[in-house]
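Consider the single chain below, provided in structure tokens and representing the form predicted on its own.
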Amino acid sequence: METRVRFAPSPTGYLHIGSARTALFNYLYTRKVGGKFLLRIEDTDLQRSTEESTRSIIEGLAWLGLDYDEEIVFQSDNASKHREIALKLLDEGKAYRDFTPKELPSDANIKEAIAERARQNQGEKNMRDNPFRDLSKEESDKKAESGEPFAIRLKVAESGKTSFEDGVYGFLERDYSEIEDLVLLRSDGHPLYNLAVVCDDIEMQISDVVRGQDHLTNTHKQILIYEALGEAPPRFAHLPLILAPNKGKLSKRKHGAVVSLTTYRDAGFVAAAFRNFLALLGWSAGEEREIYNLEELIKKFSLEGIHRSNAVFNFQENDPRHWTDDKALWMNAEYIRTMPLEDLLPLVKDELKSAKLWREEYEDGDKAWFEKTVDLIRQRFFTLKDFSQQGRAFFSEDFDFDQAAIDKNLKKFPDLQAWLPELADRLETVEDFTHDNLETVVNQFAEEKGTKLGVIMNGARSVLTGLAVGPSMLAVFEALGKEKSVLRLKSQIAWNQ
């Protein structure tokens, strides 16, 4: 049987990083065996589902490089099929009508009524304690024909157990006595989640369901529906949750943008780096290694490598400067520093375009300069945003000065206000503006002034780039060129900060 998996998000908000990891694990699992990765949008909550959320999901998957193999399935399009199947189970006596008084129109109220009966029954909750469960077909039909509202419930057997072999947690079972008679259709004819999921998974020929641990309870319920329909359930694997640093649930409501995948895309994360980071949240290849490209992840991935314990996303909850996991930031920096330059250049181009710093000459006459400069400055950067922020001085004359750098490297050495313009005059006479020639001039200048070379270099760095740290200053001189280096060394802008 062909391996067919699905990622089935609800479009009621942005793509949560937990959902993104679920999509990634599904993708790796099926790509390893040459199967199919499908996308189903579970938009049955019509009041909360939005086109914007659907677009966010699709864009997020595209950013991570998780391509799906068939047309997107929208669950709401199949509602009529779900209703037909519920009615079929009703006709076969596997389900029953649960008539709801007009003052209690919702399924939630039905549950409360059953709970109240349980409380009256000395606290013993009887999952089969429903007055309509054993109503004869004739009586049920008569009440329905008279217009009484009703939900349709699956008739769960009095005794027995559901069980399955989970791909992560092993053998799991649950007693029927712990499962209520499932609502298949609400009184308004709306199919409920468990019915819709089973129907769609059957129609899509899903062979494996890989989803979050929070669905374990649903799995036992869905197995009952498979059995009622006479269908073999798929294989199941449930993933550990991703928790906040305090070991609480990582939620959209509480943690806001921290849990949104688009936050990391828009903050300058490299997709391949964040994908790598997500893969290691709750999974390991069993080796002392952390950097994997997509092909390597596919080759190494297995359900056996998924941890049973929950993963923790270690961001600083009370410090907005540390909104992301330090490991994610470290990994992103590793990718920026080591990824093939030809892969990095288009990402830098997009970032410079968004910051209105891009010039078409960077793909024409200044192409070699652009490539060399990006390769030079990427070594200390953590995100793509750094190219337009910390690296702005290489692409624009309009850049900011870090006050701490000015105070440390310039104002502590007031002689530099006269010395740096003098150095500019020396550099202006250098015909071959390259590393070795520049080194000779700057070393000689520092000796003449009787100061440490670092004082000259650090001061020059602050007026040329606005920063306290960066690549070798000789390389910075060479990258900026003679004209810009001379003009900036003579400028008094930094001294007026």
Second form
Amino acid sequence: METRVRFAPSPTGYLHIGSARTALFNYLYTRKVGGKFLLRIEDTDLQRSTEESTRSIIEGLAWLGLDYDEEIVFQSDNASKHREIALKLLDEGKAYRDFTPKELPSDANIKEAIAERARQNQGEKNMRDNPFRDLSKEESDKKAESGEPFAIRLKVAESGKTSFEDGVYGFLERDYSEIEDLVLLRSDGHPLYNLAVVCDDIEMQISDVVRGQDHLTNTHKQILIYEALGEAPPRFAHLPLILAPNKGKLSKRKHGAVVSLTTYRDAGFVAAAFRNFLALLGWSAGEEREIYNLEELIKKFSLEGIHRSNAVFNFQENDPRHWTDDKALWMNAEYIRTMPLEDLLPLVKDELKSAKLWREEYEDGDKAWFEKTVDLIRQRFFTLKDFSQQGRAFFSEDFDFDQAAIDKNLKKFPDLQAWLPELADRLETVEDFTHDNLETVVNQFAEEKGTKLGVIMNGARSVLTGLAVGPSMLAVFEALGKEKSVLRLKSQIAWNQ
Ligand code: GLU
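Since the structure above is the form predicted on its own, I would like to see how the form predicted in complex with glutamic acid looks, so please show that one next.
Full complex below, order starting with the chain above.
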């Protein structure tokens, strides 16, 4: 049988990184065996589903390079089929009409009292305790015909167990006594989640369901629906959760943007790096290595490599330097530093464009300069944003000076105010403005002034780039070229900061 998996997000918010990881694992799992990866938008909660969210899901998958193989299925399109199936189960006596009035009292205190009683009763509640469960067909039909509203519930057997072999957790079972007669169809005719998912998974011929561990309880219920329908359930694999640093739930509500996939795209992550990071969030190939391209991930991926313990997403709230998982940032830096330059250049172009720093010459007359400069500055960068921020001085005359750098490397050495313009005059005489030629001149200059080379270099770095750190200064001179280097060494702007 062909392997067919699906990613089935509910479009009720931005794509959560946990969902993105679920999509990725489905993708890797099926690509490895040449199966199909399908996308189903579970938009049955009409109040909470939005088109914007659907768009963000589609964009997020495209960004991560997870292409799906068939047209998107929108679950709401199948609602009438779901209803028919519920009615069929009712007809076959596998489901029953529940005429219990659904409206709860509007008074908040009474509502709370009812909820409290439900909580207290939970342990001992008899799940089959419904007055309409054993109503005769005639009586039930009569009530329905008279217009009494009803929900349709699955008639779960009095005793027994559901079980399945989970691809991650192994053999799992659950006693029927722990499963209520679940509602399939609400009294307003709205099909509920478990029914809709089972019907669609059958219809889409899904062979393997890979989803979050938070769906384990649903899986047992869904198996009962498969049985009632006389269909073989798919294989199931549940993924451990991704937790917040305090081991609590990682949620959009509490943690905001840090859990939204688009945040990473917008913060200058390289998609391949973030995909690599997500893959390692709860999975490993059982080796030390951590950098994998997509092809390698597909080759190495297996359910056996999924950890049974929950993964932790390590970030420090309220600390801008550690705003997201340090490993994610490290991995992004690693990609920026080592990826083929030709793959990086279009990403840098996009970044410079959005910062209004892009010039067409970078792909024309200044192409060689641009490539060399990107290659030089990428060594210390963490995100693509760094190209337009820390790297700004390479692409614009309008860049900021870091006050700490100015204080430490410039103002602490007042002699530099005269020396740097003097060095500029000296550099002006260098015909061939290359690393080696510059080295001789600058070394000699420092020697003449009887100062450490570092003092000259750090001072020069501060006025040339506005920063305290960066690539080798000789390479920076060369990258900026004679004219800009001379102008900036002579400029007093930094001294007036
Ligand atoms: N729509 C469900 C969710 O977003 C997933 C359903 C499934 O994978 O079966 O949590």
